[in-house]
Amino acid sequence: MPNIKIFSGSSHPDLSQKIADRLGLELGKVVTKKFSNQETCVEIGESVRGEDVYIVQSGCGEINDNLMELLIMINACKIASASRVTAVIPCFPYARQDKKDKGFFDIPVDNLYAEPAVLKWIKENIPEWKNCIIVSPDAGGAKRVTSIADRLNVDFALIHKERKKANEVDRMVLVGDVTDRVAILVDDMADTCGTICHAADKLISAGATKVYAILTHGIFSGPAISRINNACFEAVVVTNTIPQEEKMKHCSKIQVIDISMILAEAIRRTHNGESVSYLFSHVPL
């Protein structure tokens, strides 16, 4: 590919390398370091003049440092006369606090979806998938689970939290029948995993034979790993938008779907001026 450069921030070099390998490119040379006052310093180690530059940086780990590093890298490439700079952000930081989707962008944004990769994983790894039920752990994710259930031609259910008084624990109410079925909990992210672990207990007590959880972003902070280890999941499946190697050492239930090919194909299509919407319903081969 002529005139394209891919640089990796320091948040997820493994994913950046997979993306570059997939595109048959070398990662660009970049050095990131900190001054003694903790300010981030980025040196781009090669010419980007006239190039189409892609910077891969995920919103994980030291989120604020990584976000600042991304901004400084973008600025460095712009100053060095790159023709275009695109940020590739596998896990978008601060998204929980943004209720207006895309509300603050005045530049083109393509939101990529893990759904095609999730469907593929279910069909390849859950033998009883035709008798499964897709479950949302809260009412907010209903649209997400109905879409997956429709594509698999199976039923869906949702767990509704009944708000009690301020000092009482919320009661979880299951809407839908999971008796004698494999239940697959689907959500966009799992952080401390309190909700999905409660939801798993609820599903087993309601008669589900097995429970899987499939989550786009596995943040897994605080007590998350011990909660998963103590919960009744067959597997907790996440994508590699966030590095999971360390977490997997402490939890055998975590499995990872590699989404590097989706990001690589989005980069290729953007670079060539092709439509990215193909990726909303297909996993690149």
Second form
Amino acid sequence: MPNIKIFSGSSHPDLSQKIADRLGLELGKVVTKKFSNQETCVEIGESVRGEDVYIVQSGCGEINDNLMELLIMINACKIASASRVTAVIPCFPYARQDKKDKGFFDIPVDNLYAEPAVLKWIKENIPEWKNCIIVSPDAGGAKRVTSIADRLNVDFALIHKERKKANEVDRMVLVGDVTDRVAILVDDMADTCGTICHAADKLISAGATKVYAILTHGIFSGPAISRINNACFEAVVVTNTIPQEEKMKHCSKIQVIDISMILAEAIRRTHNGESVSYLFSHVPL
Amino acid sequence: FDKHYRLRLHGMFTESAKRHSSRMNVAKSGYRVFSANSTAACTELAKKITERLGVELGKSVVFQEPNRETRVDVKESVRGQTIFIIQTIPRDVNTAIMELLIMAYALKTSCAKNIIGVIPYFPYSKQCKMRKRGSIVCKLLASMLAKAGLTHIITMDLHQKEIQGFFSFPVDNLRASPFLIQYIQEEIPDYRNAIIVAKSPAAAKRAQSYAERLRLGLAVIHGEAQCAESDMADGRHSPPCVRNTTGHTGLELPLMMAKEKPPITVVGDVGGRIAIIVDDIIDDVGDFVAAAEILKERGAYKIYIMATHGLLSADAPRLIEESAIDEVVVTNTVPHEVQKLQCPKIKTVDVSMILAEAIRRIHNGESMAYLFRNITVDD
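Show the form predicted in complex with its partner chain, please, the one above being the form predicted alone.
All chains and molecules follow, beginning with the one already shown.
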């Protein structure tokens, strides 16, 4: 493909390499480092004049450092006369803080969905999937969960918090029947994992035979890993929007779905001016 | 000249303080001062400034969540008020920048009237020029601050004065030199026998402005520092420079001659004098240590370094401790308590006075000219 360059920030070089491999390209040469006073320094190592540039940087790890690095790389490419600069941000940082203002951008945004990849994983890895039940750990995820349940033609359930009186701790209430079923918890991100671990306990005591958790972004900060190790999950499945190798060493229950092909296909289609909406319901080969 | 200047500097501030404290009771609110730093070491300067102003630091909570996202919560109403955000830049630069941006934006969306950033040491100021295919980060930062809602910035000793041009709003670039000059006059017993030194030709202008105000001589250090390894037969001369004359491929442009770096040398006489090196930033101290070596060799009997911003990264404290430098004097624009513990040669000069005065004058709409009275063109 002519006139296209892909650069990787330092947050997730593994994913960037996978994306580049799928596109049959080499990653662009760029040097990112920090001076001794911890200021970030970026130097693009090849010409980007007139090129369609994609920069892959995920909002994980040291978020502020990675964000600054991304901004500086974008700025450097613009100054070096790139014809278009697109940021590929698999896990978008600070998305939870402004729940009211989600999606306030002046520039085009393509929000891809992991759903097709999740469906594929369920069919290939959970033998009893035809009789399973998809569960949302909170009321907010109901739409996401029903969408998956419909495509698999299975039932769904949800857990919501009920507060009886002002000073009482929230109770978790299960809405739906999970007796003798394999339960699959689905959510967009797992940070400290308090909610999903409680949900798993609830499901087991309500009669579920096995509990899986499938989460798009596995942030796993704080006590998350020890909570998962102590909880009763069959498996905790995340995508590779955030690097998981280190965490997998400490927790054998974590499995990873590779979504590099979705991002690579999105890049290819954007570059060729084709529609990206095909990816909302299909996983590229 | 000197005595009058010193007394006036002190008098100006104490008078204003008296006037202001009575005024404060009359016009109660109107401005608030916040700090966007999350660590205690960084909020020290903000506390000093608010003490001098006689106000309380605004209530806010700034912290890092477990997933490393920064969270800022402003706990009081700022509607229609002028807000000053004091932000010091510690080791974790990018987080400090993010904290400032988030707080500024939070205040903007909460309808603050003016948002003035007080950023004594302005970060990324060394990345202010195009370097191959780099980014002018300083310009990027200026754009981001404007977008986040800042309407004015107070800073100190910007690395390059031209950086003021990157901003679309006013920038007040205060100077620390009156305080450092006062330190020289009060704390260096024999200062009349001193000579001001620039550690490289680039620093000559600033050194000259100090020399002029103190009525002292000037010296400039020039050339490449030797690699004084013990392998070298004669440490005083670098090996002959091999000029690169490989043929160029068909372009008819003339080859640029590589600049030959002469061995390190001191222009000016430092024999039997106290050498005072002045600079705006002291970060990597390799150059300073090398300069101190050569000055000692040329006869200087004491070596001081005066710098506004004491970043002192990496090994700096250890290298200073082991070097020929007698004392390093920096201001409290950048927190450096850790480095002070490692190296007792480091001394601090408090500049909260001038920052507080600048805040007061901006709020009252008074002229800032008085703060720049004794600054020369080259400072």
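Positions refer to the first chain, counted from 1. As the structure is a prediction and not an experimental result, all values here were calculated from the model. Basically, rigid core = biggest C-alpha set you can superpose within 1.5 Å across the two forms.
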Residue 35: how far does its C-alpha move between the two forms, core aligned, in angstrom? 2.3
